[in-house]
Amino acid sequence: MNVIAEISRWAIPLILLLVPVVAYFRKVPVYESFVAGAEEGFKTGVRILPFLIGMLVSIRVFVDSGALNIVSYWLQPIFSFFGFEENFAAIIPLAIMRPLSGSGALGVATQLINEYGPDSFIGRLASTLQGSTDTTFFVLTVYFGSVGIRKYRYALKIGLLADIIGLIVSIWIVTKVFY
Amino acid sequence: MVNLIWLLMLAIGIIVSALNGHIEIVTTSAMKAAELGVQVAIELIGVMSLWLGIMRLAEEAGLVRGIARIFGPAIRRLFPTLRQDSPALGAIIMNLSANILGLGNAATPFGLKAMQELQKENSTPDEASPAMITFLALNTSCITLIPATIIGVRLNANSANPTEIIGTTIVATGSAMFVAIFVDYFIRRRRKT
């Protein structure tokens, strides 16, 4: 794992190293044309931002309220039903966060954690959890909205569905590999 | 679909804080979810810019291409759709590599530019093609090599070993990202005929 680790700690030092250089010697006015190609960077920021407002409002407003504590609470039966252990409940607040909103699933997983341990079972679940899949609704609307895509189609099903599948297997493998 | 959660997000929340007896939290936390969106925007600004910024050298140098060529074969079999050549081909590459390697902040502007890319191949504007969402799927359901935060968080806890995560994380993760692709395929072979 400490080659992964190191590949990833080297990799944007490279990036910014061998571009430019490659592009020197090809004869790219380098400077000029990283500037060129920056400045399509404030206007995607600027496009995006409703987008990023509008949901993150919804979402700040959702949870601040401590609507996500009462959903997760009725969803608990659901979670009995199919046979998990109560101890299970405290990962349903993560779950519902956790295509929601990148940041948000962050402090739930960190408070997870630092009242459970980071290595008890809902710890390593928490941490799996989390890490594991993107922020589907966050990708969505952002990337869709930048590009100015107003019908999504099937692209939030396959989203979703992607982040069951995720939890289902995180809580398997984590049952399966601890113990 | 995105309509109905998002307003269904805001009234539950408001619903539910009127019912606690503590309503001003709605006016407080709407405020500050609009200014920290203005942060973020703003964030990524800097970081786009440079991203964007070293994509046009590479471009220019040819480097996209190269690396679209050598890594293109294995993408474009999930993209059919797209046009041999398609500068998307790169950028796709280039936010899965980021993604990969747990470098968020780079995925994001290639994500985005990839997007502008695949809409100049969109033949209904307004509407996402099915190789965006192909994209997207791949993008949302990514495997992470290095879950670093999480890992940080351990650390921090005092975890005896933060790093046992890292198989069990790329176990749930890769089989989201298998379900993912076959979905997304089958929906389209469907939708085809």
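Numbering follows the first chain given and starts at 1. What you see is a predicted model, and the numbers here were worked out from it, not measured in a lab. First, how it differs from the form predicted on its own.
Among Gly54, Val63, Ala36, Thr141, only Ala36 lies at the hinge, the spot where C-alphas switch from fitting one rigid part better to fitting the other between the two forms.
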Contents of the next structure:
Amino acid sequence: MNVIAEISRWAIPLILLLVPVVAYFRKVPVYESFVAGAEEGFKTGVRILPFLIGMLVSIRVFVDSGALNIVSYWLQPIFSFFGFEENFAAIIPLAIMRPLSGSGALGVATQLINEYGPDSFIGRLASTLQGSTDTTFFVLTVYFGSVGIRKYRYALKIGLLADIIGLIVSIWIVTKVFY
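Now that we've seen the form predicted in complex with the partner chain, could you pull up the form predicted on its own?
Shown below: the chain alone.
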């Protein structure tokens, strides 16, 4: 059997065993520390729940109202202006959805891969875009909301700039490698 595979298989169970054992020998109250951490985690979950519900409802309204399709249609001439072919328009909904929702973006990417195929240019571009951008609004909602940060305009600007750069670089890399 492969040694690396065996180490990988046992790494997590060994860590889960090792941490309480080391804590016990250092006289750390293991169970009490776990309960205190779980209580704090629950409080954090309750604190960010309104932010999370608001974001998820907004995303659902954005998609179900047809606004995603309208924005995609408006952005299509920009892609054409830069010389991208017509089939690049298929990637626009994914580029819009990715900063909003990871599961929504995964759904769009799955549709693209099912429609165009995993080895197609669009399939590869969708996969590359999924791996090179982040869910900016989700990160701001969950992580900033959990610690009470209210002023995050610079983080939003930088996150969206990173998403745009991720889109441009994804297109460039997939075009150079696969086209």
